[in-house]
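First, one chain by itself: the form predicted on its own, in structure tokens.
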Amino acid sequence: MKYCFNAAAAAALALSIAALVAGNPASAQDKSPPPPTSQTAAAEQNWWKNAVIYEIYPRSFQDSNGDGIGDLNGIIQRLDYLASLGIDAIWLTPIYPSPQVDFGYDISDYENIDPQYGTLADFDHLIAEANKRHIRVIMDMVMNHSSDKHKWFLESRSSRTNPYRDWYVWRDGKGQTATDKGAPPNNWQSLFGHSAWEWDQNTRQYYYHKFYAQQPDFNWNNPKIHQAFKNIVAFWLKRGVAGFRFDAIITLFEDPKLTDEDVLKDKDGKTFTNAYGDISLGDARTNNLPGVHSVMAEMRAAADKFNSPKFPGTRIFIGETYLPNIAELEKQYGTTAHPEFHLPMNTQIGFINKLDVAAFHAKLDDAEQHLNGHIPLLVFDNHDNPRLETRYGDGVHDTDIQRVVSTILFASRGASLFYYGDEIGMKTTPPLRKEDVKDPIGVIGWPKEKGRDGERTPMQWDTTANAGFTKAGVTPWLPVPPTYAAVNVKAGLTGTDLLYGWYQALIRLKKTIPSLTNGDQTMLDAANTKVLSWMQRAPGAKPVVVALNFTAEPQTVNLSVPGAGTGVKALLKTPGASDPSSLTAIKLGPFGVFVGEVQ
């Protein structure tokens, strides 16, 4: 592999190439990164704060029974090729039993395995195998709502005396009648679209739903359903999990007086639509309400409890939290007396768009300065959203782009999160037909809105039938991509300039060097329109400086800095490129990449 940084290299070379494709742990030759140096009590309990983690959409990794489903056994076949990577945690989205009208985010139980992906005792034995290789396991947990399947709202439905009927949100419509259901209590609108209020016609009352209609919010002003979860955390806990990625975590409170939202306009005054057909609206009366902050405070106080020599380290708290500014962020932390998250996202920054030095400049330095010291939680991928290249590529230079970026996930200060497949630079494909659609938003928004199946596509490993994903004839859940038979995980172990090797080297980095594992944040020439540059430097250790070219065209910088010297050792640079003679001249090539440690 063409990249400056040999022992990476070296590393995946290594390998038994075969067994990792082939997803066979007995004969993969080196199952895990060496353990850390220093297994002290200190280091366990501070594993996240430099955490690599790999979010896992189970339906799409790897189906080891042939129904085209992936499963858990599936994710235990390939722990070696995460381990190889170098990863410390997997994230799972939803694994409980579900109808599956949101794959997975409407519950029906929460104390347990849907039966498409396994059973407790298989997920007993990946906790088990991936702690063998070092790696954690999160799972993903939903608050703000349950399945309208679910035992408690099927009692809650049931009649408006029972005992459930206050765990979810219940109205009265607007002019209701004993004849008449009336209108829905307010304006509100489900993020999938249309009115967030669905009449229930046997109680004669409208209940709220912040998703789908299946999805009914809980009412979290009600203390038995904080208890409840506390003792959903404890049951995962318990059976060793590393911690949990709340999902949708600022919506779980909505205004009391039910306030309408207000419209939203253009910059003429005049009201627009939004992909599925209704009046744009903002959501200041369902989003981000302050009753989030004692919750988690309340969840957080309860899983602190659960560690235990057994299942050693830090349980960690992760936030899904889209928010407009880094003070709104930094609340999502806590406070020292009543904590919340340990990683709240921090989708300010993955999240821009669009390659623009200034916006990151300024993004990235608001994460060093504004976050009282906190963590940041880098992330730039998702199963919601569209895939790297669709975001940012340009269609030409994507796999360069996509090193740009991953640059500044792995060599940014703090924790990094990213998507399956995002390693090979796995693309969004998105259906050609409304008739092939998956994901239900994309049935009720199409064409405008296509939904999510683009981005959730079965992982590319080999150039065999189905990828390599399942067995030959069998049909997946979501069609495998035609660009798998140049884009899969053997072809990036085995060829040059291409993105796992990338990956694997910027993880190996952020692992190994001192200034990149702890080291302050302080970016550099800040009046460069075209190149992004930072400094990484940790105590007594060798400062490490980043470059990134955002454009098509050559670059060249300087990144000397008063009494650091001027001479550079490059750690990683994007392949073909020329080692640099001094900071005062770093060239950097077309979406050019250059992390270098000072001398």
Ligand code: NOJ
Given for the second form:
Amino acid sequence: MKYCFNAAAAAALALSIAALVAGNPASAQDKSPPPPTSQTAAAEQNWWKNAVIYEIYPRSFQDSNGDGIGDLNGIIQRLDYLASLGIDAIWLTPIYPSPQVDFGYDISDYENIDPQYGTLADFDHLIAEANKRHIRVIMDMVMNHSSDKHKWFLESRSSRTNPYRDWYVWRDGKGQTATDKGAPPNNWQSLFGHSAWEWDQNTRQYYYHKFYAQQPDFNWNNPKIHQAFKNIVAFWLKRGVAGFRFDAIITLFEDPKLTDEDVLKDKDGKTFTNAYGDISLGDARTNNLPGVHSVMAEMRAAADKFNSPKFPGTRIFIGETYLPNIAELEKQYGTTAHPEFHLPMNTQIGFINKLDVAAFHAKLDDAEQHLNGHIPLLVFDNHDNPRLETRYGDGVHDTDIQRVVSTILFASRGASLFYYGDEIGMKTTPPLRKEDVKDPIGVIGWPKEKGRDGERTPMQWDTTANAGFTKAGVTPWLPVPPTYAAVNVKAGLTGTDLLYGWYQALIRLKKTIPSLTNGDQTMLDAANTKVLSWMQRAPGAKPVVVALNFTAEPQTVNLSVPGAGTGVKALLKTPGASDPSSLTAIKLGPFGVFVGEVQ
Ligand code: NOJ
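Mind giving me the form predicted together with the ligand, seeing as the form predicted on its own was just shown?
In what comes next, the whole complex appears, and the chain from above leads the way.
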């Protein structure tokens, strides 16, 4: 398919941004098509470098067949809405056949669609309809583990001599005898609580699982696994997917010597326990081992061969890469000769989880200075963490604070990833009773760990029964939060809630203002502990300044920089704020935002 420039859309876009700048709620009613994304072969190749990617949790997005579970046809019904937001791509959390213990992250067939979500024909239809709207589709790819119901694991556990035995990680127990299973091979723990080793009575060995016992880890030292996943990746690339988000990728390898993890101590030298009641351990032997780099380079080389005229454009690799520092993140991009991820997630910024100017300043600087020129992928929210307002809100200025946070996401250099419902300010709604919990970690860890149901509730479309997620009278798989009466897409579109219009405007600025599209990011006003500010500047384009008040008190900042003018034109600002006359005195209300072009 071909992407073409649409002059009418560009004109409508200019108007809608102007309206938002004027703080006019009517702008949120703008129904114009999104700005053109990729028009040329070069743009097709580079689309991901400033991509706006929207994460869909398919189970919770839109139910089309009245079973209370979202599905692919539901997503198709909502593509026009997604197009109006101006996004480039959707990432779907796993939709493969699965026993759904971990809601899709336990895959029992990598080359099909779970009947709960639809069929392969529905998937092809989704790709075609999404592409018509300039939206690319990114799949989740879970290579760390499969379901224990996958045929490979069923074979593997059937006997010690089965050809698939070595596809997973099997070990004898400590002190195991002919009659006694002994203790687990070492002290490693599952991220989801308790020992990471599960005893298999049939073949009398333990298998390793970083996550649930129903998610046995693959043995990536076996070359057959490498080939199997290259085949799976090819299967989906041929169907037209624009790339993959590689799940739990840094846990692919473990220490082959099975050395115990270190027991952590607090500042008083005492051990402590986690939410599951387990003693807290380090993760040096089971996390971020170097073997992952050659695997990803190999997968990338295989995927880079796929480019078809039918589905043009670079197919990208996104990594779920929770890493402790920028140096570790930089390694995930690979080398020029052996590239790995296009966009390993930078979780070091979005999960700071408090409005701390110095911390954001340092981490944004890191992304600019220490990624060797690679493109950062910022992310603030996903299906595994409480939503934005829980982590950043103060309970009084939550919408303003979300404007602050989303401006960091979209007005920084690089690509941006956000989570369904963020654009309308959906709130975390955890279960109140243990018996209502669906996510098993919420059962294992109750009440300290309530699980992830609270951030996976159905999308709030409108004020009808079940918020438009599913038909009236149907019980959705997770309850629709009571907030839907006020927080819903329809309200966002009709201007009673400006957050949707704010997201739309930010995305459009990112796509159309050259310094925001591909400018360098220079942090400003380093000593300021109340206002975070920076400048984006692309060669030959007017610089853009961004100022964010991290406090509930008004602030004034001077953002003039040597060599740039002091005139400034507002591109976007908190509704109701007045225009600054100069860069030397930008006034910000409580949690105020200002984005302006230097004149
Ligand atoms: C990370 C996924 O985002 C999470 O939802 C899942 O439970 C684990 N990986 C295991 O696959």
